[in-house]
Amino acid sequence: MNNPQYQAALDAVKTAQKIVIVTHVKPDGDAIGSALGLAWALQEMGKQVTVANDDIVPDYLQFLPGTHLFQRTLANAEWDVMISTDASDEPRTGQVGAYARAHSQTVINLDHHITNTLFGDIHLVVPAAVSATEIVFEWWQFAGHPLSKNTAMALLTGLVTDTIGFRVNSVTANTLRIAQVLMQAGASLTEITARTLDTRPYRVVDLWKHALPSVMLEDGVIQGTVQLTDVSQAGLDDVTDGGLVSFLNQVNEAMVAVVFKEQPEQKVEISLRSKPGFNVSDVAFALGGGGHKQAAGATVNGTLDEVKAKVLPLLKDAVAAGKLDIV
């Protein structure tokens, strides 16, 4: 995993002429960052760029160049290239993943999650990396490819979005080492700060008003709840917790953050969080899921009290098991 294979990838891109990009579903920061900034390196490289995901583009990402490009199907096409950016398993690609697979001659695995299947023809697995970005920054450059201030901006964005603007542990010296190369390529760490981690909807304001009842703080672990109905009622239509968890993974006596989202169908997403040196991320993949120590997620069959039983008791051996290291 330590060993990217940064030649075969550039060797392959190199000889393709068709590459289609892709994500994970519900996509963040990060994943459309890293999509959109190989899509506009490759597309100055003179390539034919497809870049699909199963779900739109969220708002407070529109303002990126080039969000226009994602396509939610795929159909009747065929590529030399498929370059799958930030999901650590084949499901997590959705239905555009799924057909891209099978209609690419050669898969790249371009990932940062200590999760990842290692699926794919070429691996550029790097889970040192706090953000797929940094790896599509560090190939860029180990190819010697200019960035454009479009390429720069879509970067910086998975690099400030993923680490929670630098403020997560496994932010180092060459984090912001890159963060500045990409400044100085145009990005703009206020515009990008401001929208991305700085803003958001009244109606989200609006949906945490339901929430915010269903807080509970015990053992370490704080939890909260968010219904269908709370989603309804606060006009938005898809499922979400708004942040809501990063809110209350700012409470001092927590030390891991749960937010349970249900689904229809009997399903439960979950949302997690930690204080540095406490990991949710093997919580998250004993549940189907996966992520980072500090930022992870699943999705768990059953009701909400059903889930709510067989995630607790985890997350509170998670506390126990870890120690808080904030130096």
Ligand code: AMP
Contents of the next structure:
Amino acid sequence: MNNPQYQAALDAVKTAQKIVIVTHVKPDGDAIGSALGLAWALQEMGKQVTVANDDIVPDYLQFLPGTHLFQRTLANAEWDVMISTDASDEPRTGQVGAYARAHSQTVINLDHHITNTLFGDIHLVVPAAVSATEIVFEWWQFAGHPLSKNTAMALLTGLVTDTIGFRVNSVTANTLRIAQVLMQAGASLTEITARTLDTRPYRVVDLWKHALPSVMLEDGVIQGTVQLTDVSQAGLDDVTDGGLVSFLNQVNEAMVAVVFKEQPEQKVEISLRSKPGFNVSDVAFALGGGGHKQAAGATVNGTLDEVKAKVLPLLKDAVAAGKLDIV
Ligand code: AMP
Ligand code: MN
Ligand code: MN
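Alternative state: the form predicted in complex with ligand AMP, after the form predicted alone:
Full assembly next; the chain just shown is listed first.
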């Protein structure tokens, strides 16, 4: 990232009084972490900050200071600056994103997805960053802003969750250096790892009991299916795979893992993961979604059978095009 973009973004927030922060729907650790890391630091700069998401903050992220700041709706307000974080395109920011864009003077697009569509006025888009929180960190370092414990906890959470505990191959020595600085600022790696990665309600295991019989391995692609009935029988109210796709990606013989999640109204949400050396982001982007080489997703119109018939050949091509890259 070149300094002029950081400087332009800094100038925009310095002259602003009111700032709204949005991130992607169904927020994960990096979405919540980057939004809260921005919110705390901007509040410490004396700004009036609004944070919003269409969806609730998941239970496993409620330990982060400031989750109460999130609003589910926006109305009757204007802002000087909107910051969108960890969202590769405008629809990903949901209804609050659309409202914030229409009522803000300047839009800063802060993201690390290789599939970012470069919407907005100022682009802090760094595909090499392991998480959006890494970009927030670099921006605050550039600004010379001190790191409070609250900001550090939020930023380390994005780093830990998007790298699955520093395990994806985009992690570098610099990633660990950033983690070290965040720990020195008071963030606990043990607490964040325990609360975000090593935790799962029994309902999710119950969902897996229903979903695991659907698992199949063919031509290096491992697939699983979560039907709407699986979700309701497990007592869950939101369509999720509860991390099943990451579990399937651990299978030695699989280079690509996919979970098909049935949605109401003939739609299917797909979650994709791959081993190092295999790229699933191009497939996700071609399907109208986005993501990273090793973790991507999309929502596709059609029944489960129709979507599988469309997606599985693309994933088999992705297996054929890659080569396992574990050194
Ligand atoms: P998930 O499988 O939901 O954990 O998503 C994995 C990655 O894919 C994350 O980096 C998401 O931001 C990205 N992703 C998932 N669904 C979509 C979508 N519909 N559009 C753009 N990116 C997506
Ligand atoms: Mn995310
Ligand atoms: Mn992210």
